[in-house]
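Heads up, the chain below is alone and in the form predicted alone; it's given as structure tokens.
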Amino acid sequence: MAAQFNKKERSAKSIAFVHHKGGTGKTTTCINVAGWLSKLRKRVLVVDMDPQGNATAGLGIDKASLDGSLYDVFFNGVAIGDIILETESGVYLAPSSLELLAAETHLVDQANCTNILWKHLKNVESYFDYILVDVPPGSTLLMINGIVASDNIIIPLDSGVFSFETMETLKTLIVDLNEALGVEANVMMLLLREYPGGGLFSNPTRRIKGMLAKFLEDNDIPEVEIVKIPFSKKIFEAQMRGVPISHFAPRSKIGKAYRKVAREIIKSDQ
């Protein structure tokens, strides 16, 4: 069943969640960010445009029971109000589904291909503080519709050498964009994750903050914030029971740092 839900008095400000490669957290970030704008009191919609569902399944959602996904949005003539589910911890989902795996096809025939997420976003965004865009991997049609649609963009990585290499890639994606569509993606800021264990280990963590701090520089754009997300298997165990950190453990050091992007979207915003 449809969630009910009021206008606000403005229109919600939109995030997506970019990486050109997987397994960088792109998801993870999502929905604990928006679990905490949740708990501090914002109306937020995440948008679930990868095809494996994660933030959907994240959320609580059995995707084996959806009545809608956004696959009927952009294909079935189905209005985005009409699938939008509240979720346990309050935070409202547009949920995805497997066949969104065909959407790659059916988009590039379309007209206006890169926007129509942006046309169906226009319908809601008046009901929500914070629009929050899962986006998959790769420079899909799925992934720039997600960008297209957002008026900024956080960049999760991992500590990684791969996951910072393909930095240039994702560049490349966003100039062409602009140059292409006129679409300027504003990098709100970088979430690193922690490399796991101690000791000698933490070293990956540090070299790649560096490469990136250096990263930004050369681009002209250093006032973007490298914030340091800290590994904890609480986030697995709150994957487990459907919901965010900010609902599972949010005094746990994994909890906060949440808690601190959430607060600095919101400090951004005022």
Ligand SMILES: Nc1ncnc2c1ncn2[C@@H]1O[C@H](COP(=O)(O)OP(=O)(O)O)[C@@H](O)[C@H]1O
The other form holds:
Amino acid sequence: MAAQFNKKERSAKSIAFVHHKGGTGKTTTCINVAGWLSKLRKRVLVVDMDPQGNATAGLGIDKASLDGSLYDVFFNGVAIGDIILETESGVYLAPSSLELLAAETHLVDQANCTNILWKHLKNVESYFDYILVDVPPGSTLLMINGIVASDNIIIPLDSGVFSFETMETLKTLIVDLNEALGVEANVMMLLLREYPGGGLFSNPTRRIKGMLAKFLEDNDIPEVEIVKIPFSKKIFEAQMRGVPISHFAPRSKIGKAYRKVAREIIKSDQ
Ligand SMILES: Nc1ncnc2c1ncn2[C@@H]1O[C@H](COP(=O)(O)OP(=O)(O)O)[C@@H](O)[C@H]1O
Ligand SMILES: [Mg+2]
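What would the structure be for the form predicted together with the ligand, given that what you showed me was the form predicted alone?
Once more the chain from above appears, this time first in line as the rest of the complex follows.
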């Protein structure tokens, strides 16, 4: 059943969580930041653009029970407001379904195929303070739609020992994205997930953070903040339970880290 909500005066700020690799923490960041924004009394919509539907499941929604998903919005003429659900933590959700796997081939045939999500979100943006778009990996039309629909992007990075690869990735994402994909991507934050113990360096995360800072300086992108995110088993437990960390273990180290990100987002919007 579709959720009920009231219109407000200002349009939502929209943020996409982007990285072309899988497993860097896009979905985890998206749903946990959403949980905190909701706890800080903001009205938040998560848009799950990934056919895998991890954000949908991570917010406690059983995908098998869905009446409609973004697929129906994109291809079956269903209004986006009619598929939005309210989840346990108070975060609203435009759910995904596996059918979205076919979206790529259908989208190619549509006119203005990169701004379809943007067009649909226009119809609901005045109901929310924040719209967070969880983007699938790869450089697909679903990913590009997510970026085009968003005012800003946040890039979650994992700090493996392949730090130079991280730099290359970042160059692709920040410096080349606009040119390569023909879309404007305003990066507001880099999140660096801690390496979970050991490695070639004594403190790989700190070392990579230093390299990232130098990269931003060299490429004249000083306004992008780098935030460290701890590696935590609590995240796994919260995801199993289907609630964001803000509603599961808010005082944990990882809980506080995501609260900091949510607060930075609010601050940057004032
Ligand atoms: N801070 C963290 N600590 C521990 N595990 C994490 C953390 N962030 C993400 N994970 C785990 O890493 C895996 C990939 O994260 P996910 O958010 O699904 O990445 P993506 O959306 O980029 O593919 C998931 O199993 C998730 O539980
Ligand atoms: Mg994901």
